[in-house]
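Take a look at this single chain, the form predicted on its own, given in structure tokens.
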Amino acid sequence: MHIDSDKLVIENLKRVVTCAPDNSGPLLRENMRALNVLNDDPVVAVKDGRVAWIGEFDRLPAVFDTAERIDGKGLVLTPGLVDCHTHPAFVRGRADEFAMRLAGATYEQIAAAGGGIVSSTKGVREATDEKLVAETTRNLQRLRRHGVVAVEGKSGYGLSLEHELRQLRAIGTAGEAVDMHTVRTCLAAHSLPMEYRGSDKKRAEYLKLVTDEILPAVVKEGLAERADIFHDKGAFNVREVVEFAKKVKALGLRLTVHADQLHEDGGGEIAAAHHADSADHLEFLDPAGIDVMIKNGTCAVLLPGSTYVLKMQQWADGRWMIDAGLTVALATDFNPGSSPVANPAFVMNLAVMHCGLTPEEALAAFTVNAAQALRLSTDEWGVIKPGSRAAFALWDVDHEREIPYYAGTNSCIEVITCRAWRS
């Protein structure tokens, strides 16, 4: 629901879960369970795309007497969710690989057989611009229906100058079409395209293409704020990540890293050493990485949807990370291969069941902490407070802890955005 009005009041709510820290910044340690809830006949008033007032209905300022009204139907209002790690620019699913995994094939075996990223790359390269935009729009709509208002969207299925730029343009266009704020990330260093496999020389040539041609072109067109690289055994190694990080910084982009997903290889520590926004996955995070991540402000983004789909035995230890003082966020990792999961509530359930988070922590991780992972203002995104963006999710639950409790259910009955909320 998009309300084209300069003033709006959302009333008749059971609870307003603000997710707003007492001070600016993410929610840490025990504060992740303190979501600052209003439950005494609360209303939220909006003016010019921003929250202007929150409080009890009887105290609503008179200036909002003539504002448009939305009936909250006695339900729970939260900030619109922030999905800080997705791969939405793909044109076809990979259910055939899903069947292969069910038959026992591993992620690496599927990739070696020509599946995985290679399959998605073929789809992107063969699609027209219109088809790519249409499918990316469809994918973002899937996320919005589950409460997402701000999304990080990665390229990484083009793996060439032309097609990486096409993906990033498609993400921007699709975000406009579905009224969603997008943070774009160039993931040209996702994998080696087939034409650059087979020798160390070709591998080096592709990384040079990424750092010397693709990323500068991205910066020139203003198509992304960040760059990402997949660091793991079988992906890009430590030396390559370090070289990549230096180039990214020189170009004025921010860094994020796929780290420690399949093996323990120091990815979290390397990401933090180069002041990455986040290190993502972290099923095999080395304890040595935590102190460096905390010191350098690198967030931990957990992606249990992919752990689940890949049938991995080891889950990211979110309890350990939170107790240590890391900023912990959650995201869907929505993509056609390892996480065809567009339901954040299901990801919250996985985090609660397998990663040690409480339901309150899971919601904090998908709101204000996810905003921090993207370096969006935590006074504006993933919170409900005066000055925050007028973007909300309305849930058909009695209490916010029921959002992850009803596993696999989409309890989000409405996303509410207002005129000028993205301005």
The other form holds:
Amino acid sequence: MHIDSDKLVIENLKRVVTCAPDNSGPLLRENMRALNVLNDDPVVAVKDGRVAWIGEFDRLPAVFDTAERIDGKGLVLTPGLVDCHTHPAFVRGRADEFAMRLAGATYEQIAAAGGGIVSSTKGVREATDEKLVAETTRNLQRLRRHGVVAVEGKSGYGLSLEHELRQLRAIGTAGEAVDMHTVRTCLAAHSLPMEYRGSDKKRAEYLKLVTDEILPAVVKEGLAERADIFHDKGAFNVREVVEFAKKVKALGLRLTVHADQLHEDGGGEIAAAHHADSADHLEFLDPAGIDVMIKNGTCAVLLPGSTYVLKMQQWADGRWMIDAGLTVALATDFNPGSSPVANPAFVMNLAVMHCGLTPEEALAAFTVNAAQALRLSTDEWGVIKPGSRAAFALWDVDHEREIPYYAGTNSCIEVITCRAWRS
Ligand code: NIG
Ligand code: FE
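Having looked at the form predicted on its own, could you now put up the form predicted in complex with N-(iminomethyl)-L-glutamic acid?
Below is the entire complex, every chain and molecule, led by the chain shown above.
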């Protein structure tokens, strides 16, 4: 629901889970389990798109007497979720590959045979702008229905100058259409497009196209703040990632890396050495990587939706990462191949079942820590506190622990935003 008033009070709530640290910044170590909850007839008051006051109903300042009232139905209110890693600009699903995987083919075998990422590329290139925007909007709507108010959206299915830019524009337009804040990331270095396969020379030419033409054009048009690269066997190697990272920085873009997903190859460490915002996936993160990530403030973004869909044996060890002091976030990785999962609560469930997180930690990882992974202000995003963005998720549960507990269920019954919350 979008409320078009300048003053608003959300009342009749069981719990307000603020996810706000005592000070600013992400929630680390045991603080990740302390979500600063109000449970004594709490209300949240909003003015001009920002939270103005939170506290007990009886103490609500008189200035809100005239505010529009929203009935919280005795339920649990959290900040709107921040999904800090998605691939939403695709035009059709890949359920055909789902069937192939179920019959025994691996993700890498499907990709090597021209399926996978390049099959989504075909879809994007053949689609009209209208179709691309419509499908991207549909995908963001899928996320919003599950509580997401801010999303990181990557390109990476265009794999050419023209089509990478089209994807990034589509993500911006779709965000406006569904009233969602977008952080855009150019992932032209997602996979080698078919026309550049077959020789080292062509491979180098493609990477040069990415760093010398596509990314500068992205910067010129202001289409993304960040660049991403898929570091793995079968994707881009250490030398290529290092070269890419240097050029990204020189262009004034921030960096994030798909790292240590399918093999151990030092991806987390390389990302952190280049001061990436985050290293994402991390099923195979090694101890050297974790140290550099902590030292350089590179967040760990865990994407267990893809671990699940790819039927991998190795899950990211979130418990180890949190205890070591790393900033740990979770995201859906929503994409048509490895994670057709648009339900953050289900991802939280996977993180609890397989990555060693507690339910509270999983919620912290999808709110304030996800904001940190995107370098959004943790005073404004993924938290409920005076000055934060007026964007909330209302959950049909009695306790925030039940959000991941009802596995696969969408307990988010309302996303509440109000006038000027994004400006
Ligand atoms: O995050 N790892 C690489 N990229 C995506 C998958 C994209 C796709 O399969 O279309 C991921 O899992
Ligand atoms: Fe991804």
